Amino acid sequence: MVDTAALRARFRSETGADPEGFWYGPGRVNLIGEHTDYNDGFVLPFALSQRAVVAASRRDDGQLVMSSLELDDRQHIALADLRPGTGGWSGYLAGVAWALQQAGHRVGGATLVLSSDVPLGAGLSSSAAIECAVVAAFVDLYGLDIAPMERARFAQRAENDYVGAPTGLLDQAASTLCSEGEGLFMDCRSLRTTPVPLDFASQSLELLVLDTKTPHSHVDGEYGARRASCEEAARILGLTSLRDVEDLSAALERLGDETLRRRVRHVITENERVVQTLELARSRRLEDLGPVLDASHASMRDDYEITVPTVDLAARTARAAGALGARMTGGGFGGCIIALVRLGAAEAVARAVERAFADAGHGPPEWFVATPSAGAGRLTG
């Protein structure tokens, strides 16, 4: 949990005053729906209790003064000097001010002190958490009238156009629009969203999130290759996107390349699994979600080819240790798995994976039990 007292103390040491407020943006985990977003498909993420928090106040000198508690670093830049391509941690904050300015919103300077407990490099959207916290801060500090989905778009633009990371909207939408105890079903074509009840505890369940601590290798090139193969398959099939495939068997017959067939099969069946998960959640049958998670992992491993040995070992071991189902979550090539377990069993399953990793010569994973939490906003109290 972020220590707001430490944030306040750092803010006071830099400015001599208390901040006007504290704003947060949560990390997110994708329950199901991987690599469906850029195919106009369906996703079902939820926000985590782990979050980025900024202590913030307005400035009248046109400057952005940004500090990171964890990095013990301080950066400053004039609003007039903001330019896309700024790297480093401060780009995720400055990019928000730039995106708002580019859209014509009247924003002034700000002092921003950041702290975050969203794990870095784990595929849990630590960058989106920062961006969404800063969007929330600027909206309140400068009285901006911006709807939630548009807030997510500004956060995405900060990451895409200012920082230069080609992410979809899923991360920022989850960090902004989610509600406590619920997931967010999103149609990535229409951007329509629907809250989905995810009360695991009331159904005697827990969702374990386990970070394999596997470095992401060649993710950008592999991600681009997967996306290009989907676009090529859609072109051959004469479709706008793979979302429009109506008969999977007929589509596979028309594709001569085996790799393209596997990629299409993953996308279409993953969309079906998202819809199936939505139905299970609405009917309070989350206990039946295990096989759906397993099928998603198998599809990512065999058809989309985005898992790695440590991730496969973690999912396999979790099932053997009693998990009802397990799958990789996130873009792939490392990162986290999620495992659906009986209430109170998360630690035993995590310890089993830890032992399996030690036996295989891997470093210890990190883990926690996920709690579906509220989207970005202002802290009270």
Ligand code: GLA
The other form holds:
Amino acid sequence: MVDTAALRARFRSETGADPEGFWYGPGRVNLIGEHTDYNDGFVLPFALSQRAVVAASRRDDGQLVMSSLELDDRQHIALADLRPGTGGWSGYLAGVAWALQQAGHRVGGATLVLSSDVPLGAGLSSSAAIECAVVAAFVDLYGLDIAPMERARFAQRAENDYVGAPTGLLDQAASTLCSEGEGLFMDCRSLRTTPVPLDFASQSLELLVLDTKTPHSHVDGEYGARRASCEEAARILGLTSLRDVEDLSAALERLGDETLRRRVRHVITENERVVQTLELARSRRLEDLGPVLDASHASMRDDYEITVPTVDLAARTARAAGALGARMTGGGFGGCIIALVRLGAAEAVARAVERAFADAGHGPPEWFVATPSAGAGRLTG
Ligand code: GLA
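What about the form predicted together with this ligand, after the form predicted on its own?
Following is the full complex, with the preceding chain placed first.
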């Protein structure tokens, strides 16, 4: 839990006054639909109870003054001086002001003090959580009229164009649009979203999230390389995007390159798995989801080649310890797995992974049971 009293105290010590308010953006778990968003495909994430929170007030000097409780750092920059690529951690905040300004929204300066309990670099969208919290803060502070999906797009622009990570819309849409107790099915082409009931407990289940502590980053090359392969395959097939593949076997035959074939197979079969998941969730048959999660993991491991040995070990061990299914979640190359387990079994499964990690000489993982939670907004009370 973010300590809002500590945030308030820090805000007061920096400005001599209370903040005008607190705004939050949640991290997310992608239940299924990995690397499908930038292929105009389907995703089904939900928001976590772990959040980034900003204490914020307007300023009339055109400055952005940004502090992080966890990093114990403070940065400032004039709105007029914002340029893509400026600033490490503060780029996620400044990038939002930049994106809003670029689109002609009238935003002024702000003091923003940030604290987050979303694990960093774990594939749980710690960066989108910050961006979406800051969008929510600017919208309220400056009375902007921006529809929810557009808010997510501004957060994405901050990440793509200001920070420089070529990600899709999954994370920011989840962090902005999700509701408590629900997942969000999104068609990334039409941007149509459908809330999906995700009440694990009433189906005697729980979803374990286990962080392997193998850190990852999307600013480096592998994510962009996967994206480029998909674009190349679509170009060879004469399609706008891989979403338009209608006959998978015919498409695979036309692609000469084995790597491209595997990438395409992942994207198309993953889209099918999202639709299967949607149907299971809607008919409250989440206990049948295990094999779908397992197949997604295998596809990411063998076809998309974005898992790493610790992640594979975690998923394998979770299954052996009784999980109904397990898969890596997020962009890949490290980060977290999710495991669907019977209600009350999360701890035993996590301990089994902990032992397997110790035997293999890895540091201990961290884990929690996920609670589908509300999307970004203002903290009340
Ligand atoms: C990261 C990106 C998302 C999405 C996932 C993979 O989280 O930010 O846009 O592509 O990876 O599904």
